[in-house]
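Here you get one chain, nothing else, as structure tokens; it is the form predicted alone.
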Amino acid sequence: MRTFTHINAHTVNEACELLGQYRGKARLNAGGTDLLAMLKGDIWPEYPEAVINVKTIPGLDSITENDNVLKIGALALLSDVAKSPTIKEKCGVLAKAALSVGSPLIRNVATIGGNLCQAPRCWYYRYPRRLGGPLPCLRKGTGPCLAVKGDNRYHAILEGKGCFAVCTSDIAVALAALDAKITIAGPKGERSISVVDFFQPLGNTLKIDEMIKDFQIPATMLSMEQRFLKFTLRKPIDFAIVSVAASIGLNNGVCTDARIILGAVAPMPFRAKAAEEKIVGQPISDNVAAEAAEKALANAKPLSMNAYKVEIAKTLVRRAIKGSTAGLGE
């Protein structure tokens, strides 16, 4: 790695002030599982001048609940999220998503906030400098998306707009299904944004002097039937080829409310509103689930090598919907 300045931040305000001082040339370090890979590979067009350690900020790893909201600090470890009795009981979709990430060693250091902010897993974006990189691409500010005419097996099949790198955050998919809000801290105070709106086609909405402080899940979502399904080539460690998280409200077998989110198919978590509209007000059946799955992928536009993801996504959506009535996770 190249030389950089390492700074321990002791408050959220201090971390944000430091980010502002470095004017986009500093990176936050929480678990470091992605940051260190980016530094070692010298992936970014500009190497950061400073790394700001936020693990030294107390209280950002808490998991608390009151009458209206379940709050999870941005520094909560994925292993703690996966084994938290409260999250397992009331946010099973999030517990399963956390448990699906990486290996036990990774989950013991990776944070929930860091999982959302990880860099794209596109191999063109991550082409290391020592092998002739970094390659110019739209996500880095210049050039076309190299995946369009290249190896695009794992790229977007929905809502690709210039860049076809997908959002691979399993945590983001689960939180979006729970209608979670993100508290973002900055020098001008805090703001709240939904998980779905946090992501943009070329990254996220964080400004250069902002950081994620916590996540808040409304109590109204905690009683819904929840499912998380993930397809990978190898069950452990691998990032999703496709993932689906669903929160479905039921009354005597009839769907009263639904949030269905797809992961690894678009540059951001993709909310399948057409599928939700299909099942709301309907008794959940095989036919209804299958029709909803078709609607979820109706606008898919695969690239030259990833059409197979369409059928995988349909299958996971159908299983998530039908599984909501089974009383058993899949």
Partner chain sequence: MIDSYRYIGKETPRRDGAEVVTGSAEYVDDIRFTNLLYGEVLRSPHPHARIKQIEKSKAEVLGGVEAILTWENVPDWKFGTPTIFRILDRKVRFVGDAVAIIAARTKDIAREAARLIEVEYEVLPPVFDMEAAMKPGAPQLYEELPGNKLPLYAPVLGPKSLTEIVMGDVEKGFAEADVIAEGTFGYENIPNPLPPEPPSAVALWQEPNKVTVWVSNQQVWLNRKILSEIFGDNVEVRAIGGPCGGSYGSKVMSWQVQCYAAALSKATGKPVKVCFSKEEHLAAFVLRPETRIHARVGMKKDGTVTAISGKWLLGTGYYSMTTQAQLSVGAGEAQIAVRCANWDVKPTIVCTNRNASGIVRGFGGQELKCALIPLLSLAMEKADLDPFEVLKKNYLKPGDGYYWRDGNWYSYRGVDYTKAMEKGAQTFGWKAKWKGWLKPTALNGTKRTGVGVGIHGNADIGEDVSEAYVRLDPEGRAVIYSSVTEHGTGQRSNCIKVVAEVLQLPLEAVSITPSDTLITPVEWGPAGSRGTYAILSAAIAAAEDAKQKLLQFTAPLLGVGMGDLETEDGFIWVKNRPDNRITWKDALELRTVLGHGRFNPDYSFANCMMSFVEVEVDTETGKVTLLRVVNATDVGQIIDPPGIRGQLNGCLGTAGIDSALFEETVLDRATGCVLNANMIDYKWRTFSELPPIDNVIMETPFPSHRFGAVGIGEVATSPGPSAVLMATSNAIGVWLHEYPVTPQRVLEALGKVGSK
The other form holds:
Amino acid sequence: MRTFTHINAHTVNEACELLGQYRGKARLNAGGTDLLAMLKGDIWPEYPEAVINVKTIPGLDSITENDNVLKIGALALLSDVAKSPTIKEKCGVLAKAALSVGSPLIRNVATIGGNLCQAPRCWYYRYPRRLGGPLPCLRKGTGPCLAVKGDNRYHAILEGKGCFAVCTSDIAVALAALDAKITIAGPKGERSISVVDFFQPLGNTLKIDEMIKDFQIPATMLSMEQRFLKFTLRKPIDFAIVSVAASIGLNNGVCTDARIILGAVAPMPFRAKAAEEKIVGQPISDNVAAEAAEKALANAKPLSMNAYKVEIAKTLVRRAIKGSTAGLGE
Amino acid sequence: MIDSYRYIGKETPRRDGAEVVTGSAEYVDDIRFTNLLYGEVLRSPHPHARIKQIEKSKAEVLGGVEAILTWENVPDWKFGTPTIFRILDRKVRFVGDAVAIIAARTKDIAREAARLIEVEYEVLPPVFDMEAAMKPGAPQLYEELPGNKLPLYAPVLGPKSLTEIVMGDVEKGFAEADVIAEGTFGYENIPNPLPPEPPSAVALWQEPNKVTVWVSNQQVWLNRKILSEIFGDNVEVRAIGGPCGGSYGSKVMSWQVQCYAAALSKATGKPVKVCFSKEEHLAAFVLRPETRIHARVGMKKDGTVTAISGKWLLGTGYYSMTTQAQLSVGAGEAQIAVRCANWDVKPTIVCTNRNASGIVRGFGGQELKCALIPLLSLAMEKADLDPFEVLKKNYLKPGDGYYWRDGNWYSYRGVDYTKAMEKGAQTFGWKAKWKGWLKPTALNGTKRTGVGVGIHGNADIGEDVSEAYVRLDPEGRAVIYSSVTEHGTGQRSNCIKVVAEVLQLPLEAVSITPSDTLITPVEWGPAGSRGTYAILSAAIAAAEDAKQKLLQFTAPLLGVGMGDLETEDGFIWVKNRPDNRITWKDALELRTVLGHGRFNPDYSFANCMMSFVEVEVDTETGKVTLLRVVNATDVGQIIDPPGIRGQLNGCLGTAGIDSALFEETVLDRATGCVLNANMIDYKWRTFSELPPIDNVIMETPFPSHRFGAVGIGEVATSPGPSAVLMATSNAIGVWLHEYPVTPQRVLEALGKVGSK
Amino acid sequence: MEVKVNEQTRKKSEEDKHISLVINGNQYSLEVGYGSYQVKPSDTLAYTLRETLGLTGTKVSCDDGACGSCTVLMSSKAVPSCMILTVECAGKDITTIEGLGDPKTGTLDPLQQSFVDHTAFQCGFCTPGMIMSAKALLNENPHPTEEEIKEALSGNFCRCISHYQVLEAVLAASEKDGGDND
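With the form predicted alone done, generate the form predicted together with its partner chain in the same format.
Every chain and every other molecule in the complex is listed next, the one we just looked at coming first.
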């Protein structure tokens, strides 16, 4: 790995200030499992000047519940999120999503905030320098998206515009299904934004001098049925080919409220509003679930090699609505 | 099975166990050197280009850089088949091809230097598809290889190596057939054997003509031979092996890695280490050859195969070292698996702009089986025959023969495998699970299960030469001189076991030298399952020779003939008079005894493994899950029970069964890049997904060596992939023609998504 | 273009010049810098262990956090040492494969001994990482089920397929020893 200046930040303010001073040429390091992979691959047009360690900021890894809000610090480890009794009880979708990431080794160092901010999982974007890379692409500011004419088996089937890399953050999908808010700290103080709004087609809304501080999950969501399904070739290690997180309010078998979020199908977590609308007010049945799944993927525009993802996504939406988890590693 | 052995067939701990579990086993990258430099390779971004200019001045002035070599100043070392492939060339032929090699004081400096080298290319059109490469007007990779076709002859196998399967009269055979099937199957996913330890070497060149190479390799003497051919016989090559962190065949092709280190050492006078990164390992080292076969198969209603004719296309990537030999062995193995009087299978080996194919366990035969067994299956389907019965019927039987890799005909002297196959079928429950072609074994909601069976065998279990010395020391100890390294099969421990058995010594009293060609006699090394028959035969013979010399020397001392003497635990006594005994020390005083053993090639035995698999297909997602595996074989005599179990369980990994399920190297046909050159995107089996495996191992003694054993490890990966293709096709009711059986392919076959 | 950072920041980056940490019970104080025996900011823990401290029992295979060969214990948790910066290990307590067993007497940790007894390896390259992952599990859960062992080892790559024998070795070690041998 090429070297860089390394700085331990001790407060959120200090971290943001440092980011500001480096004007985009510094990277925050939380768990490091994605950042170090990017640095080793040496794939960014500009190699960072500095790495700012945020693990030295105390208190950012706490999981607390008060005033009807569950608050999770950005540096909470995925292994802690996965086994926190509060999270398991109140928002199982998040615990399951956390448990589905990587491997126990990864979860022991990777953080919830880091998972949300992971670089896109695109094998063109990540193609390493050592093998003749990096490859210029739309996401890096030069040229077209290479997936369009290339091997796009894992790329976007929905909402691809220019760049077809997908967001594979399992945490993002689960938090979006929980309607979580993100507290973002910056030089001018803090702001709050919903997880769905946090993402943008080519990244996220974080400014160069901002960082995620914590996540807040409203209590209203905690009483809903929660489901997380992730389709991969293998249970550990793999990133999602398709994932679905759903919060479904039920009253005597009738759906009263729903949030259905798909992961790894679009550049951002994809909220399947059409599917939600289809099921709200309906008793959950095979037919309703199947119709909702069709609606969810109605606008899918698969690329040359990924039409199969549409079928898998429909299956997952259907199974999430029906509560069936057969064979999906849950 | 003889149960009177002291060690053979018994569980004994691996000799290197303590080193392995404490981390003190020294793999190449663990060895410490003084003044060591680190080698790095600058690699091409283009699949096909001519190098116009290399500007290395910026890199040369970087502190700590000691040498930068390019095609202009590197020794003109060449190897391969034919011998036309340079270590650095003026042309690059795949994305990741070596452009420059750098030696520097640290890895980081070497990499930084690589970043600073500027290369100007004249980009040439690439070709990735085998058939496209042979068409007129296709880009030409080498002037010497018109049409991108390689000569089929494999000099390493002798003057008339097998280059095709042609015998009998196929037209007559088809006329006799009750059914004729025709089709195309491909095993084109070029999986990577992917040992955990990357290809690595350290070289120290001492002018004028000595080079020592520390290698990660199971065939150290062969390595010496290869490097001697490259450097010329006037250069004295010493190869030193240690523990090898997996090879599965592939690391025998480490000559480039070793030549980079040697060239950089020659240029700097210091030892140079080159360890590939995992990306390089995945994108610039050995893959399986790709295979595509279009063939016709004639079959009678009783399962007799009357004729096979077709074209066998083998892709080798940008160069070949052993693809011709893999063709030869594969062609021999086809006859072992299918008794058929009439063959006309003509192979072609093609170069394309991707990284190279080469040695992987299954050596040509697995690649061929992955297409040949499905083709036979099409005929079985037409004749409505059970594949287990047909494969059993058609496998080599005692008295049958085959043209082997050297072009000669051999009559099989081994055992009949029918019983092992039947026991395997019984263990698997084949009869109950087989429901007919393209019929699932069971339906469970949206899921279906299916079964398949495959077979493979190899007559290389007695390939090539082995030699060993056994030295007897007065203190009642023995030392084996052998260049065998430990690469996972327990081969070194097994050498100790047989020598201890022959000499009746405690295991602790037998040791084995480091693997160093300066010390040890010639040894082809473990390959093609030859370890048990060939390597152990040499060790046994050396121990027997030493024992005979010891007894010969002692006989006059005890006043008897040597035939009257016995030895055990360092004592020698007169038979039936155990009181009349002396120690080795009493007999030898200050003297050692050296025995020599040699094994010469014997191609009259073939091993056999049949694999049964059951898979479950989720028809909604296309996901295929392996539910169960049963392997069946007969090895004559088990040497080491946990060792053979490990080898047979190896059927899943190393581009074996899993190459039918999810393993593949993803070559982007648009850019030529290997897109999944990391261990997240390259799929491998994890602890979370372990199907039950039953290994049925019979022990019908072979007339091989005194323990009646033959090897099996190499072929463990080979029967499974075609069995998975068969099982998945049966589960979904449609033939799949390509590997692996991805959700995409399954959903396409089911008609749920349009094909690309 | 060189980034201009203020003086205070420059000072800050110099501030943590020494990394104190415990490895296998021994206290180390590593200097941050670019000299031969110093730790560069970009050095991974795996690199420092192997190249700076000579603890080569920790193996590096994928160098990408995906294979588990480089697993060590950090504050008793199994972690991929190739994805951790050494400069971020201040105050940590680390155990490597060299820290198991007793090198003076040559006595192996019961888990290591169980790997030998069950021939729970073939090429052996992944074994140290495998043992460290299993060790972390047994420390936390002395009597795991087979499923729990599989889960704990799910990030450890073994290409020879010794998984079945590893499971037996870990199960046997947990039955014999309870895993609380520290």
